[in-house]
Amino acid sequence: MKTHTLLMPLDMHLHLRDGIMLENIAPLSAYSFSGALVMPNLVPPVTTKQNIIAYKKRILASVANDYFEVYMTLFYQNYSKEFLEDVEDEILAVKLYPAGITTNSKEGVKSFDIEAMRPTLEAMSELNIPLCVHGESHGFVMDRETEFMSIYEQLAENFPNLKIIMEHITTKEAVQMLERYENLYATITLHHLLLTLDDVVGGKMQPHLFCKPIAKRPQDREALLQVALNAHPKVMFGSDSAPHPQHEKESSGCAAGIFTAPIAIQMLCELFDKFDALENLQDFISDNAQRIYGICPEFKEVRLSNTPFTIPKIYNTVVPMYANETIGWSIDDIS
């Protein structure tokens, strides 16, 4: 039997919802997770010192019987030096959407307009609070990530000291884009390492398979499995894991959003192993992000062997990715 043992490993992507669905999900990735990420499209968005603060209160009583640390975001607006100033304890990083390109984001950026944007990334540079960006523009579905690099380029250039993250990327394009600019980093999740559009659409629409930004092509996942199988320094492990009830997944109008959450670590121990890179995935899903974000989370070590694990229809309401089909490996032991 191989046994593996991760030390505290970091969602720097989550969605966690609110309400019920808070209390469903929230759980299942405080158990395996030293800490998370967490998104700030709620309805409506957390723009206010107030709205961080109590959310955060939300989260930890939904999850108060394990070691779990909540590193808040705050929904990108116009805001001002003294507004972040008096936040900046509060969070560790601003989310930008452009408006309605996802799940709750009608309330984001409207118009990339770098002068009118300049003052709140100017004080975000010198407070030294990272950007963290959902990159796609409202353009053909498997275009609009690659037709946003001129966003990220004009960005880079333009705030050079601003440390900017380009969530969950999926274009070959994007892994280019690490090397051109010095404060560009990613996150990237396990569905992009796992998935092509056609494992979504090529025969029956598989809607627990379908997100935003959409899987891509296989060039664009192997490109993605290089950086993340090498533990390209600049790249870390964000799940963007999004849960939806049953009925909003299988549906019409299928929601868009993938579960992981509770197989994430397993998964990524399985593909790692799978490409005998074992020895990376600490630093993918840890290491990369402490120094990153210069943070510091709980201690928890978390011990898998590779012993086959179904996984379970359903969480809560929620079927997660590859639901009832079995991977190579478990969770043996959290302390």
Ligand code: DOR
The other form holds:
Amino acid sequence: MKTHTLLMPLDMHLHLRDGIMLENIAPLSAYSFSGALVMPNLVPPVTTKQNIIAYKKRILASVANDYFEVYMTLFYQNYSKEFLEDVEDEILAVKLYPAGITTNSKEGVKSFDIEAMRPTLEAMSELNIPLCVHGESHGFVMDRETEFMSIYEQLAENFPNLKIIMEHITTKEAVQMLERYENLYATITLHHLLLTLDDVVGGKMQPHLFCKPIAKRPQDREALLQVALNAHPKVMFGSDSAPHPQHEKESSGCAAGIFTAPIAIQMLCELFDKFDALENLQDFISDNAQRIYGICPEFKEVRLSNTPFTIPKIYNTVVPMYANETIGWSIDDIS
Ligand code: DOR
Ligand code: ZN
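Provide the structure of the form predicted together with the named molecule, given the form predicted on its own shown above.
Every component of the complex follows; first up is the chain already shown.
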């Protein structure tokens, strides 16, 4: 039997929702992760200090039994420096969505007018608040991320002291950008390391593998695997685990989002083991994020082994990726 231990695993891109959904799913992340960067795309989005504090309180209440560091984000709009100074202690980053690009993003940025955004982004640079970006244009679905590269260039060049995190990257073009600008970083999901568009729509359409940005070509997945398996120092794990109730996925007009939070650590172990790269998983799942964000979560140790684990068919109302399939690694215990 093979075993592997991970210390303080972090999920640097997580959707926890609110209300009953929050109560049902937050404990699943809190069980195995040390902490997570929580996305602000609620309805309405998280845009005030009061909302940040209240939402964090509700999250902590829903994970009462587990130690779990909750890193909050603010939904990007143009803000004054005074406002950002007032909220900086409550957040780890600001999350930018192009308006209408994905679930609950309609209050996002309508046009990338750099001059209009300058005061906010300069204030964030001065206060050292990272900018997390959902990088997609409104173009043809397979080209959306690549088309967004020119916006990343403008942001990186105009704000050289701003840490910019390209969230859930899916293309080889995004991977190449990491080398071009010192201030660009990236998160990568589990599902984009496993899937291509073929898995989503190549056979019967798979609603539980449908997300934004959509999985791309084999050569894109290959580029993502290269940097993840080698734990490129500018790359971090962010699951983008995005729960939707079963009836909103298995319907005409399927909601975008793949639910991976409870299976991500086990599947990453399986994947890194398959490529003989288990020794790099610690950097990918925790140490890179600690260094990039300057965070230091409390101690948590997750012990795994290559014992088969059958993924549940459903967690409350949410169907996980690979439901009812058996994977090669499972969590033995956590302390
Ligand atoms: O597939 C996605 N689902 N992509 C996102 O960017 C948002 C997320 C959600 O909130 O459901
Ligand atoms: Zn997301």
